[in-house]
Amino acid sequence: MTKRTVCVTGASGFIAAHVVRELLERGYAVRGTVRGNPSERRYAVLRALPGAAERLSLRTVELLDEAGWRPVMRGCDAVIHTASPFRLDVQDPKRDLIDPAVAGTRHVLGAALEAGIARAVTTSSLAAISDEPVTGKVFTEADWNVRSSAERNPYYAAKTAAERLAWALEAQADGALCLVSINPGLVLGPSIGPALNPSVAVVRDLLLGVSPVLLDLSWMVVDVRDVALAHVAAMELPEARGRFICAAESVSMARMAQLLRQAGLAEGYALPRLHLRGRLGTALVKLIAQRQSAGTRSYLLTHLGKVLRADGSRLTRELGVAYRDVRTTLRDTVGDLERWGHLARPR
């Protein structure tokens, strides 16, 4: 017998497609939303998932289309809201990042409440927890980003504003809605479709030597498959409440390069060896960063020379998701980049 129906917004996205696959494998009916015509070729990978022919339906709706979300939500038992713009550099941060993220959250959760949906899981980010790394600090779910703005790390500002609104809407619902927020770090791993996700592009750019040197940057890394499992567990477990950092471990650019070499994944690629770190190296890169586009410049100026650390253990304890080893994630990321043609074959 088919289980309940779950709405997954932005179903073709990097994380969302894995969520859809996991839900189908567990026997759920999935109503996924996409921006284009569901019959378009770019959604063929979703339609080809096991169980999709019988239990996946795709609906076209935009984040800013408030009325369009009402019919999508009718008949659904839960919603997993992943749809949100994901770019560092945009022409107008408020128009292109912050407004769609906030309006989309308002429209999705508002329509869910109208439809009587009592359980919602939203994809937030470590960006809503920390604007920048703080030396010696390990961030937890109790932390909130209070510094990002349309001028400073605008993508971070968008994720923070959207998550704050989600919690405000839950409070206003007065018990009619139970919300869980999943806050991933840098999400890597294999993709269900051919599109190149900006987070996975970090590994591609490293292998292709887009930067000729290893910068003094670090990320809290997590596998996309674990992020998907976290979303589904948050939906299924009645006791799941609040925010969950979803991040396995802190990995610097230099460490990532080392792991790629140790695994034999760097052969034939232009993976840099020269480091630019320490006070002098960071100062030099920050000087060069002034020539970058606004979003990239803001990110580099706030993250260079600092180590990002966050505690993702609550997710394992309460949702039961054990993080994959970062070596496995990197191996599968590179294999997938080669599979979809995002990397030239090693010579």
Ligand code: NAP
Given for the second form:
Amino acid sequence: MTKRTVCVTGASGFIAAHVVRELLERGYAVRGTVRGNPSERRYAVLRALPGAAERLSLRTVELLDEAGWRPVMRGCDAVIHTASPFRLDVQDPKRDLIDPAVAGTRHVLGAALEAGIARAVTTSSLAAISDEPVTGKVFTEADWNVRSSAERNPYYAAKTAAERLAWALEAQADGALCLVSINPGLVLGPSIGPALNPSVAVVRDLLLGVSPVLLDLSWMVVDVRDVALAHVAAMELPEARGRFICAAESVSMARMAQLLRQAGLAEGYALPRLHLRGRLGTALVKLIAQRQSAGTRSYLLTHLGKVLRADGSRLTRELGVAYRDVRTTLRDTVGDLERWGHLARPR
Ligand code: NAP
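The structure above corresponds to the form predicted on its own; please give the structure of the form predicted together with the named molecule next.
Let us now look at the entire complex, which starts with that chain.
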């Protein structure tokens, strides 16, 4: 018998497609939302998932279209809200990042409440927890990003404003809605579709030597399959409440390069060896960063030369998600980049 119906917003996204796969595997009916026409070729990978023919329906709706969300939510038992613009560089940060993220949260959760949905899981980010790394500090779920703005790390500002609104709506709902937010770090791993996600592009760019030197940057890395498990566990466990950092390990660019080399995954690629670090190296890269587009420049200026650390252990303790080893994630990321043709070997 078919289990309950779950709405997954932005179903074609890198993370959401894994959430859809996991839900179908567990016997749920899934109502996925997309921006295009559901019959388009780019959604064929979703329609081909095991169980999709019987239990996946796709609906077209835009985050800014308030009325469009009401019919989508009717008849659903839970919502997993992942849809949100995900990129550092845009023309107009307010129009292209902050407004859709915030309005989308308002429309999705508003329509969910109207439809009597009592359980919502929202994909937030470590970006809603920290605007910039503070070397020596381990961020936790108690931390909030209080510095990002339309000018400074605007993607981070969008994620923070959207998550804050989600919690405000939950409070207003006075017990009618139970919300969980999943706050992932840099999400890597295999992709269900051919699109190249900006987070996975970090590994592709490293292998292709897009930057001729290793920069003093670090990320809290997590596998997309674990992120999907976290969303589904958060939806299923009645006692799950609040925010969950979803990040396994702090990995610097130099360490990532070392792990790729050690695993034999770098052969034939232009992975850089020279590491620009220390005060002088960071100052030099910050100078070069001035020539980058606004979003990337802001990110580099706030992140270079610092080590990002966050405690993702609550997710394992309370939702039972054990993180995959970063070596496994990197191996599967590279295999997948090759499979989809994203790694044209430079030699
Ligand atoms: P993604 O592949 O770009 O997925 C984003 C999804 O949102 C896509 O389905 C996209 O639809 C949809 N979307 C964007 N703007 C929309 C709009 N105005 N109306 C309707 N749909 C819209 O990126 P992702 O990595 O899976 O991101 C999913 C969520 O995870 C986002 O909330 C992101 O902020 C969060 N996150 C990602 C990472 C990461 O490292 N990847 C880390 C932390 C948090 P189209 O396909 O039509 O563009």
